[in-house]
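We begin with a single chain expressed as C-alpha cells, specifically the form predicted on its own.
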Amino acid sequence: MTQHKSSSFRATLKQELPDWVRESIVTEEAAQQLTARYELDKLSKESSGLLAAVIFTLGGLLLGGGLLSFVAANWEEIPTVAKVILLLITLLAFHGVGYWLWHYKGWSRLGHALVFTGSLVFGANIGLMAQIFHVSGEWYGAFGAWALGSLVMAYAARSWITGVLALVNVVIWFLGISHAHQRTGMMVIPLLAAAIFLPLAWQLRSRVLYAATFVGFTIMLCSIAEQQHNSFKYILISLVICGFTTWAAGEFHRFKNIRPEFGNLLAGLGILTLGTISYVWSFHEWWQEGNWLNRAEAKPPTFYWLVPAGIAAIAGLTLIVMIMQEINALPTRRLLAIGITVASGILVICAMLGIAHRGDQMLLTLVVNLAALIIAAVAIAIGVMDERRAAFWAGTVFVVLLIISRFLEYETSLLLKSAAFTLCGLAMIMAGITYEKYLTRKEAHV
C-alpha cells in the first residue's frame, strides 16, 4: 500500500531520504520503513510502466487504423463474405491476442492496449457492417451497440479505459435517443448507467472512470431537464444537484477512508461544478424576464426528470449524514460543509423562483453572487487547511473574477474600474505572498 500519496510526494520523499539519513534526521531503519510504507522502490517501475502503456496504446491505435485503412482501400474489390470475415477476424484478433498477452504472458500493458484498440475496431466494424448490408437507422443506434460491446469487454478484461469508452458511447447514445423520443422511461438510463459503471470503477480503483461516471450522469440528467421546454433554469437545478452530490461523495471517501483515492478528485470536481454554475448565473441578464432562458414552447412540461434528480439529491444528503459525526469532530470542516450545502440550496431556490417568475431579479442576482462567494471562500479555506495551492488560487482567482465581472457588467466610470482592477491585482499579490509565507512557516515547524 502506498497510502494513496501522490507520485510527486513519493518522488520528493525518495529524493530527500538519503540527505535525512546523512544528516541524522532519520535513522537507517526509519528510512527503510518509509521506503517500504510508500513503496519508493517501485517509483521508477511505475513511471516506465505509464510511459509503456501510453506507447503501447498509441501503437495499437496506429495498428488498428492501418488495418482498417487497408480494408477501406480495397473495399470495392473485396467480396461481401470476405469483408465480413476480414472484419470479424480483425476484431477477434485484437481482443484475443490482447487478452492472451495480458492474462497468460504477463504483458498487461500491451494486452490492455490491444483490448482497447479492439473495442475501437468494434465501433468501426459497426459502421462498415451497416454499409455492407445497407442497414439504415438513427445515428445514435450505432453508439448504443458500440457501448454494449465495449461494456462487455470492459468487465471481461477489467479495463478502465475501455469502460470510459463505453461510458462515452452510452452518453452519446442517450443524448440522441432522449431528444428523438422523449419518453418517461428515459429517466431510468442515468441511474442504470451509474449502477453499471460505478462498481466497475470501484473494482478497478480507477479514479478516471469513477469521476467520469459522475460527469456522465450529470450530462444525461441535464439532457432530460433541458426537455422541459419552459426554462433552461432546469439545467441549473440539475447541475447544482449533481455538483453537490459529487462533492458529498468525495467527502464521504475522504472522511470514511474508503477508497480515499477517490476523495479529493470528486470533492474538487463537485466544487468546480458549483463554482462554474454560480459564476455563469451570477450575471443579471440570465434572470431578466423574456430572455431565452424563460421562453415557453408549445409542448407541456414533464417532470419525470425529477426522479433521477431527486435520487441524486437524496444520495448526496445521505452521504453527508453518514459522515456527520466525523465532520462535527472538526469545527472548521463543519463550517466548510455548511458553506457548500447552503450555497447549493441558495442556487436551487433561486432557480425555482426564477422558473416561477417570482422574486426580484436584482435580489436573485445578488443572492447568487453571495453563493458564488461562499464557494470561493470554501476553496480558499481548503487551500489553507490542506496546504493545497491549486484550491487556494482557484478560490482567490474566483473572487477576483466575480469582482471584475460585476464592474464590466454594470456601467461604471473608467476611473472606478481602474481603481477596482488595481486593487484586485494588489490583493492577489498580497494574498499570494501571505499564503506562501504561511506555507513556509508550516514547513519550518514540521
Given for the second form:
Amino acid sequence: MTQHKSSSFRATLKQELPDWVRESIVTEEAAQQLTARYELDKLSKESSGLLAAVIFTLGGLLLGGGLLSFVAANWEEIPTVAKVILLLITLLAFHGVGYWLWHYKGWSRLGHALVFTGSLVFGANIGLMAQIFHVSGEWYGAFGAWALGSLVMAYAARSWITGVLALVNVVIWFLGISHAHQRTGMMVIPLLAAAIFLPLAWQLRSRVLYAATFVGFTIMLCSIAEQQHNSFKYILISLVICGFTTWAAGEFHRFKNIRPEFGNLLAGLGILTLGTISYVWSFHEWWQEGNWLNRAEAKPPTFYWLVPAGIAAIAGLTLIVMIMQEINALPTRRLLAIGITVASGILVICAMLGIAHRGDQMLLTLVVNLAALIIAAVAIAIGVMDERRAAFWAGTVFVVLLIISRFLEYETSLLLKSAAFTLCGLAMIMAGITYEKYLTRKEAHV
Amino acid sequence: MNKRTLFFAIAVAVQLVILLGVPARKVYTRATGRDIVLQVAPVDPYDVLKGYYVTLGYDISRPGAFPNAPTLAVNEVIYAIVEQAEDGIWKPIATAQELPQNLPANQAAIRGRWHQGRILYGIEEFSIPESKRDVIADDLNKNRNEARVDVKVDANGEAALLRLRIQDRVYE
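Having seen the form predicted on its own, I'd like the form predicted in complex with the partner chain now, please.
Every component of the complex follows; first up is the chain already shown.
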C-alpha cells in the first residue's frame, strides 16, 4: 500500500495523526491501523535511507574519479602488465567491497552505490584497456561492451540504477551501429532491448527503469526510421506510435491495478510525448513541400523499421482492448481514451498523407493543431478528474502556447496580437482561479 | 556459496572477460607476430572518447598506393601486401582479397577493411600520454615525413601497433 501513496502524503499523515487522536477525530486503535497500513514507522528511515543512497552514490563516484585521476597522473610510469592488473583489481575491489557491505554488513545503500560505481569503473577500464594496447575501432563498440557488462551486472545484483546505465549504453551503441550498418537485423534490437529491460524493471519495481525503457525504445525506433528515409514524417509516425503505446501501458497498469505505481508515470509520459510532437509539428513550415526535412533520400527505401513500429502499435492497441471493460464502466474515462486515440490517429494519418504528397498543406497543419488541442483538453480533464494540478496546468499552458505560437507564426497586426495575448493571460488566470476553487470545494466536501 | 552470490560472481566474471577481451586480439598479435615498420602521416590529434590520441594514416591506407586496388563495399576485407625496402620501411606492392600464402620473407600481408574510400587496419589510433601530448603533437607537426610506427603482424594478417618513432625519439 505504501507504494501507492507518496512520501509527502505519508509524512503529513504521520504529522497529523497525534492531533487527530488528541482531538478524538480518530481512535487510538484506528491511528495504529493507519500507522501500520501506511508503514509510517518506516518513514524516517526511508527518507534518511534515500538521502544516504544519494550521498553514497555521489561519494562512490567521487572515490572512483579520484582513484582514476590518481592512476592517470602516474600512468606513464607504470609497466603495461601492472596497468592491466591495476584495472582488474580496481574493478574487483569496487564490486567485492560493494557486495560485501550490501549483503553481509547490512550497508545496502553504500554497497549498492559501490557496485554501481564498479560498473562505471568497468566502462572507464574498457577505454583505458583500448588505450594501453592502441586498439582502434568504431567508437560505439566500447558502448556495446559496456552495455553488455552492465546489463549482466544489473540482473545479477538486482540493481535498477545499473540497469539504467546499461540501457543508456545500449541506446548509444545502437545509434552508432545502426548508422554505420543499415541492416535489416537492426529492427530486432529495439524489441530485444524492451524484452530485456522491461522484465528487469518489473522485477525490481523500478519506475525509472521502466519508463526509461519506453524512452529508449522510442529513440531507437526514431533513429532507424530517420536513417532509412531522412524525412520527418516517418519520425512523426514512430513518435506517435511510441507515445500512444506508452500512454496505453500506463492506463493498463492503472486500470488493471497491476504494478499500479507504473501507471501515472507512463500515462503522463505518453501524453507528454504526444503533446510535445503535436506542438512541434503544429508549425506549417513542416508541411510545406520542398522543405529539406520532407525529402526522403534517393536511395531505395527500406521499411524494416515498420516491424518494431507495428509491434509497438499492436501492443498499445492490445493493452487498450484489455482494459476496455474497465474504461467503458467510466464514461468520462472512455472519452479521454477516445480523445488520445483519435489525436494519435489524426497525427499518423496526416504524416501518411504528407508522405503520399496528398492533402492540402494548410489543412494538414490545421488538423495537426486540432490533434494538439485534443491532447491539451485530455490533460486538463485529467487534472480536473484526478485533481492533479500538474496535468491541469500542463494542459492549460499547452493551449496558451499553441495560441501564442500561431499568432507569432503568421502575419498578424500588433493590435490583434495584443488582444490575443491579453485574452490568453486572462483566460489562464480565470482557469487557474476556477480550478483552485474547484479543488477547495472538493476538499471541503471530503 | 548461495545462488545470489554465485550470480554476482558470474556477472563480475563476465565484466572481467569483456575487459580482457578488448585487447585480446592485439595481445595475441604482439606475442606471435613479426615486426614491420610503416611510414605514417598524422591526421587528427584529438578524440573526445578516449582522451588524446593521434589518428595515423599510412601509405597503405590509400587504395591509390596499390597498382591493383579494387573498389570494395564498406567493411569488406582486403589484404595489403607490403615489402621491406632498403631503408627498412615496408612499402605497398599489391592487394589481395584472400590471405596470401607462401609470401617471401621480405613480404607481409596486413588485413584491412574498406571504409569510405580508405583502408583501415586497426592500427590507426595511437594513444598519447597526457604529459607528452604537446611534445608529440609538436614533433609530429614539425617532422611529418620522419614518423614511423613499429607494428606486429601475425599469421592471419592482423596488425598491432607497438610504438611511434619520430627520428630517434620513441613514444610508446
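Quantities reported herein were computed from a predicted structural model and do not represent experimental measurements. Just so we're on the same page, rigid core means the largest C-alpha set that superposes within 1.5 Å between forms. Numbering follows the first chain given and starts at 1.
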property	result
Displaced residue check between the two forms: residue 23, CA, 2 Å or over, core reference	yes
